[in-house]
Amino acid sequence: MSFEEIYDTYYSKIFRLCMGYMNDHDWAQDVTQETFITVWQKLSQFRNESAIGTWIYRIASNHCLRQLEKQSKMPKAEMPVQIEDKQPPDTDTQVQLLYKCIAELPEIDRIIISLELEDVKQAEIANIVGLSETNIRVKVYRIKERLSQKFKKYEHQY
């Protein structure tokens, strides 16, 4: 498979997957952008151990862990001035309160439901996870009845 092929068929794919752990478009973007760089950059070492779609989520999660990292250890004082969130014009409404209920998870739950609605297969969840396909099935049940908990409350807010 040629990167291009990669890019058109991940790129959407591993944006959400973002989206999921950054709840903020722009970032999301540039994490995507890093993730297919690191693809770019690794693609010749690709050892088909694994799904290339698996190997891509992986690096794709790594980065977004890396990034909450950082900015977790950035001093308050020297965060930048927040502007108000515009919505972008083409977002629908009801995506992005899944979006910020996705990112109020616990980051591996927040990965688990997210390669969950890309429909990866719960076998590959687990092999980037870590975690025993059985322990995969039985988190997806408990996040998506948690997200849809506060999928209700915020749904009365609004």
Second form
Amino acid sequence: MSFEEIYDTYYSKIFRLCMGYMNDHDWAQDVTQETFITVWQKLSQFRNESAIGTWIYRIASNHCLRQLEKQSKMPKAEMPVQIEDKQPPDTDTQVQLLYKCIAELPEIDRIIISLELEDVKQAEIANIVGLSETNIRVKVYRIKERLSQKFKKYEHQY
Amino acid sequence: MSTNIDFKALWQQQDVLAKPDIKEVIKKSRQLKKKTRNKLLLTNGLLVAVTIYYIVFLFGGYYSTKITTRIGGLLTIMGFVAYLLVSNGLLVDLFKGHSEVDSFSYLKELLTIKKKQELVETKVVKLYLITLSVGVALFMIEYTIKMGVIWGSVAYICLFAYMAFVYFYLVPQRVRKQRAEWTAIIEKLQTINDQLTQTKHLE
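Could you please show the structure of the form predicted in complex with the partner chain, as a counterpart to the form predicted alone just displayed?
Next comes the full complex, this chain leading.
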């Protein structure tokens, strides 16, 4: 797979993963770009020990985790994630709500659920995060439960 | 509606911002990398040049006659070199960062680097300042003797006042500010790491 092919195939997937983690369009775009720059720099070192997707998702997840340096300078708690000022159509609101709910989860849970929603196999998620598959299965189940509760709670508010 | 929410369908509906031209992004990244590398080379090159000049000056035997001048110069150089080695080693660690390992290993690596950075920013800087002050004080002896008692004393008072200002005011202020930042980052890293280790225990 050439770099251009990788970029075309994975751009949207990585962008959504970053959005799930940060829930901020510009920030997510920056981290997506940083991810692809790393992919570009390290592609020659990729040795097919894992699937290319797993490798790219690992880089993206780690770039997301690294954002806490910026987060600590600009604490998220003081800047509540808000739904945009303009009133978007109904589905958009639901999409935004979902991303808002995900961004409120603990960091590792954000990555796990984003990968799960992106249809990445649980064995692969285990490889990306560094946990066992059984653990991921249990975690995904719990996160989904939590997410549903959050989602319903917010839906009542709006 | 929400009894059975199709999260996957909602997830996929997220608007993706227009894909930037990757060639442009890579070009910028290359420029930035080159700029950072050049800056690093320049700083290190300058410091090495100064050090070499200093060694030639001290041990060339043309100017210095006193042992204090030589010891002072040597101490300053040693502080210099030690600081350079430690901070460059750290930079290498930062650049090498293995972002393609799994998150668990990555977080552990990040935590080690951050702790090392904190050590450099606090202890090594202080050590560097001490060797520098003692070094300069010794180095000046030969020249202040020639200046006479009054001007020599003035020079030493100025030197110590400046060093005291740096050591007791500037450095602690910087360290305090940075420590707060480091602590926040390390605590946050530890929290995320705990999210993983707690789950790992169950495996």
